[in-house]
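Just the one chain here, laid out as structure tokens, in the form predicted on its own.
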Amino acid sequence: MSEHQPVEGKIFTLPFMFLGVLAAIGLYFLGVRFIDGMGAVANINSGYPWGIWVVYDVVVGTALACGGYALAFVIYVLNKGKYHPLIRPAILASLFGYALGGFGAFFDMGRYWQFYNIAMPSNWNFNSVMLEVGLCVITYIFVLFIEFAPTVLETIGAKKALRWLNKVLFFFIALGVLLPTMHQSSLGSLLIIMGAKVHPLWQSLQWLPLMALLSALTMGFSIVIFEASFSAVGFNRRPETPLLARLSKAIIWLISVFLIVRLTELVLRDKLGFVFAGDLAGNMFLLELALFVFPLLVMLFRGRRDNARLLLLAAVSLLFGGALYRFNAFLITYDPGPGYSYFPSVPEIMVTVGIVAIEIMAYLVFVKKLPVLHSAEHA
């Protein structure tokens, strides 16, 4: 018998319709994009071609997904099997973060129909960051799929399928580790092309890359905990509470990491200045700051970091600290010069909405019709 069971139960419930009701508003939006062009939908300009859909979905929304990516190292690299219980959703909540985040790349480009180009070698630019995570990420979108077969296979009885499967599942394991890391360290890369544009409290140059990446591990270990917390409250299945306070011991590395990092180089470049300059970028620093160090301050303890539901408010307050160093970052301090501004559109936030509205609609099925989640006797 498999360690993993579907959930079962109604898929039409009144959440699921409401959200439902949201990919609706987001999907009729995202077809005035399609028919009437970008200009009809969306606020971005010359001076900030990149809006939300490109910031949250892709830069953002892909570190949300980086769960599968942190379980992964922790499990195979590391060797540390007792997480493996967790791995399944993690996998599937990646698998759709990165598939959406795919989608949202290419609804954000003006010509949309030279999509094709990037799979053509003939035509690509080996200078180019933006080549190197367009492909990373359209391949371990691919990896991920691999990954998530044998839930699958499984459910339909492919034995044959699945042991074959299980033999070559290492290599794209590997993969599904390595991609990551090269495509999360180069959007830090993508600051660094960004200059004078980035904030000084943003732009640490050749450091990016390495905060790049820590930022998105703390936000996949985060999103772990916040899914098996919720899945334990919204399907009545037993806390796994201990396993998950046993989790966060790596958050507390990574966090303290990327501090010592970040206010380093602030103090050896002379910045900290701009920290307490009372201005938006100094108030963003310190409110992103205040949700790095509260979830620390849990963690560090045994005693909170063993209570559910503080150790949820800290998973939930990394995952907004983490958002919000790239939205401060790519967005929100972005200078792109004087006569330019930003701010999304209704019909923006409305497809981006109802992308994640459909990423948890799509989330809600699998685990239901899936074995996806851990039997009951196995947390």
The other form holds:
Amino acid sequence: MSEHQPVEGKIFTLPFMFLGVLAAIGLYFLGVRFIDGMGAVANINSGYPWGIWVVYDVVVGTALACGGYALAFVIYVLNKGKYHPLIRPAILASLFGYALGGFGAFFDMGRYWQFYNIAMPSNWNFNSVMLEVGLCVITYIFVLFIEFAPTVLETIGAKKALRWLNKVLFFFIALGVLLPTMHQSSLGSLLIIMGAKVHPLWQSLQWLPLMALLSALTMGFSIVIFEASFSAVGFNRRPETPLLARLSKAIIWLISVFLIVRLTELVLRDKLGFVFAGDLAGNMFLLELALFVFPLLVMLFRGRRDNARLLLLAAVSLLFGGALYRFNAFLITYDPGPGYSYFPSVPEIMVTVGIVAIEIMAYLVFVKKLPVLHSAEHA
Amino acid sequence: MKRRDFIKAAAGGAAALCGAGSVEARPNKEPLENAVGILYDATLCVGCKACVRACKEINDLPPVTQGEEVQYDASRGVTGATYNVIKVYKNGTSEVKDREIDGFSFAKKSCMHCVDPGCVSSCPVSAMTKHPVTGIVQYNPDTCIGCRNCMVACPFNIPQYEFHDPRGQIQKCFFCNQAGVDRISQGLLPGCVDVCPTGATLFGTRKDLLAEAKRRLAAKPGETLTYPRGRVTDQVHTHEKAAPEYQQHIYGEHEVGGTQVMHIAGVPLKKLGMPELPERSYASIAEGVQHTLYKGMIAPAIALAGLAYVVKRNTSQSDQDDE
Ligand code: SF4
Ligand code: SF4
Ligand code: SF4
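Switch from the form predicted on its own to the form predicted in complex with its partner chain and give that structure.
The next block holds the full complex; its first chain is the one shown before.
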């Protein structure tokens, strides 16, 4: 018998309808983008060619979708089977996060009708970080499909296919650990070539891939805690706090290493002065730092991390910290020189909001129709 | 899982990642032997903007209009329809040309045709390429996917995506040598050089232009200098003029590994809108990291093999537990 069960309940609830409206608005502006060009919807310009569609939908969005990656690593590589109840919802959330990141990348492409060119080996430029990110993300979306397939096969009762898939699944799980390691670090490397446009506090050159990877992993674990705590509240399920509290030990290590690397780089390259400059960049850095240190202070202490609410807060703080790290580097403190400015337009924001709404709607449909969440008796 | 297995599994990936902290980037690319270029001498520029107009005509770019009036020179920066602009620097009373304080100067903005270009290095589909002989940075709209990485990777904000066209492409100066224009291949001068009345925009090989720039900077202010027009090697179309007081800086000699379009001026080039940049090209650092991690895909392949082994062991173990 399966340990996982669909959540009971209607699909068309009020919040679901509200999300539907947001999705419709987003899709409308997306239509405008395809008919009149990106400039008709988004405020991106020659100084800021990448706006929130790239930075939120792809760079931050896929990092938020690292739950499946982080858990797969713990369960299958470190062999901690006890986290198994968390894996299915995490894989599902990752699948949606990445699929929509891929979709976001697609509609952000200025020449989307030629997007297939990135799959043609004759065009490949192996010097390009973007090539690695593009190919790796596309492949990972397929891998996530396969990792999620057992849930679907189980529902429709395709026993034979399930048995066959289970034989080769290990290979895809391994790929599912390797690919995010590659492209999440590369998302950091993207910043290297932007050179002096990236503020020194974020332009860490060779150190960027490591920092991007570490912070993506912390975000992956945090989203697992967040989703589990949230569906415990939202669907009235028993919380899995003891399990989550143990997970937070892994996060302690990750945050610590991240912070050590981040600060060491600043010291070695003599950039500490920027931190206390009192300007936007310095203050943003301090805010980012606080968002990383707060969860550390929660998770380090037993009494605190066993408190479901504090733990949720810590996870949220970490998610904001990781997101802010990316936003700061790519947009907020990004400076192409005098004469350029960028703030997303309302339609541009609505597209991103619409995409997120679709993601949440799809997640809700799936957990209500498929055996995704761990059944309460087994938890 | 035993610690030993984990170390085995992680070895590939970990080695690759730890390497990231300490990799030696490849050195900057060297200028090509016969690289062509432009030397823009702001002290010779009279601000007539003939070059802006010629650039538009030759490249079939629509003029900027203001109301009913057609204005070839009205664009304030490079855009999808303007590859080349001449800007004005003014300070205080703007009395004297080529003086920083209370003076004025002209400045040019167009693609620098970098020796080690970020746009070329970052383009995933090789739509931006550097010509192997001339070093001209060219573009193929048929492969470009419009990701705009070239734009963020250009230290000079040169590549322009046509944001208001649903089928927009990247636009920039292709040195008047893109298919259909082919001026350099035919032995002609780039449009902007051809029409420049004073030789402020001068064509030649990068090597010759660099030597010429050094000759000018070495002259004493007031000393009579012979200035060629059109081609740097042209000894017929020349004029003589007292040397101005040059800033001792050839912009593009070293910046991000050097550029094929270089600027000299009487006003600090930073004031003329040229960003201060290090000698090391960012492309070389980015590629160094990328190739250390992914050389021949060896590290990823080892990591995958190790991971597959460990995952298989761990999953079959838990299958047994289930039974
Ligand atoms: S100036 Fe910019 S667009 Fe021109 S070659 Fe250099 S990096 Fe490329
Ligand atoms: S926008 Fe086009 S030319 Fe520029 S990097 Fe992307 S694919 Fe290459
Ligand atoms: S070389 Fe040609 S395209 Fe480039 S600025 Fe001069 S006229 Fe324009």
